[in-house]
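The form predicted on its own is given below as one chain in structure tokens.
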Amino acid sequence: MKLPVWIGTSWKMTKTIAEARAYIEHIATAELPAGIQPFVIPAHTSLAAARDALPAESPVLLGAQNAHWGPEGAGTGEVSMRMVGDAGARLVEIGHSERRQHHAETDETVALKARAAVDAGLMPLICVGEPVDVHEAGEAIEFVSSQVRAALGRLSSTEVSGVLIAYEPIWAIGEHGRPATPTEVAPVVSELARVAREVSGGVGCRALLYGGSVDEANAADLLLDANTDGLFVGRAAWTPEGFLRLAAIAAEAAGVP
């Protein structure tokens, strides 16, 4: 397995500022295993508080759940890439299926956001995934490959090498999602790795992550896949104890002492 192993979580629409600070202080004082790249993506309201709770030497990266591609100014309810960077984000989540479904995000706006993130010095975390009907029709590979090509379309081959890609099949995420099996995940992630190498001149993206009903029971098996560089976790990592247990599982799966 390629090191480091990425382990991260998005808190979605949860946690007050006080709750966010307590979570970050807990993991900041824990001994994180070697070979792990941890990241946490709070809600916008808690991002600066999470930043202030992290010691300067902490390996934990913070991210934003969304940001706009445009320049600052008119854009009620939006935040710019520069603004989330100022609040502590090192990466920005782009194109989550909930954003695509409920906030009219398209492949084109995902590409615009990826471009804006790189221009602002942030690492794009591009989410892709197919709905259940596409999965059942056996067309997942074509669907997500198209999403990835579109998302990376405004980046140079060199810039692609700094991008994170998270494969999150829509049917597997959320409270009522069905956990995907490693045999369902492997061929899709393999194709995404191939596409990333193709558009980056052979280098590939920075890391390929899997997300979708990940928990302590299936994390190790999912990490056995040769092309999966880490896990993007939801509810199972919404407590600091859960996050730390998953980090330990990832380190063990990678053979890190």
The other form holds:
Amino acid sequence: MKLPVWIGTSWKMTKTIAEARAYIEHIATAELPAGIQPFVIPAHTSLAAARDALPAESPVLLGAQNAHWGPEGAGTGEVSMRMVGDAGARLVEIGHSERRQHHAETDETVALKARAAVDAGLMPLICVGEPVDVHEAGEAIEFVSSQVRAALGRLSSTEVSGVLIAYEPIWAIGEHGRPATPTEVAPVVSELARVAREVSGGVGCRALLYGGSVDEANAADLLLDANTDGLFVGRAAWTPEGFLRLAAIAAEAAGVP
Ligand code: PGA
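Switch from the form predicted on its own to the form predicted in complex with ligand PGA and give that structure.
What follows is the whole complex; the chain from before opens it.
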């Protein structure tokens, strides 16, 4: 793995502004271990409150769960990359399977959003992952590498080296998900690393993460994989205590004293 080890959470559709503030205040007063890059992705409504609750010297990066690729204007219900940046986002999640499944996100809109994120000075966090039938047919590698090539298609090779990619098999996500085993993750992440190197002129992307039912029991094993540079967590990090315990596990994997 590359250092730092990335450890982050999307709060998805949870937390009021007061709850967001309490969570951020909790992790801001804890001493975060060395060797990790923590990040938190609130809902749009609590992003600015999270930013305001985070001390300037905190290593925690904030992100947005989505933003539109277009400039400001006629986009009822949407927010632009510039707007989420203004509210405190340094990174933006693009192409999460919940958005691909239920909110008409396609490979083409993912690529447009990755382009717009880079143009707005935000780090894209591109999510890819196969459905269960593709997994069972043994075609995960082809499926996700095609998603990644499409997602990066509008970026230059230098820009690709700043991108975060999360492998999140759809069958592993959420309360009905089964966490992927390290053996299932390894070949897919290895191929994603290869594709990222290829399209970035040999450099690779900034970091490759795994997500999908990560918890305190499986995190350390998932981080043993040579190509996995971090974890992207949902439910297990929705409390600040859970987030801090996972941060400690990531720091141990980083091996930084
Ligand atoms: P989960 O969510 O950890 O709750 O399965 C993961 C994700 O959607 O990134």
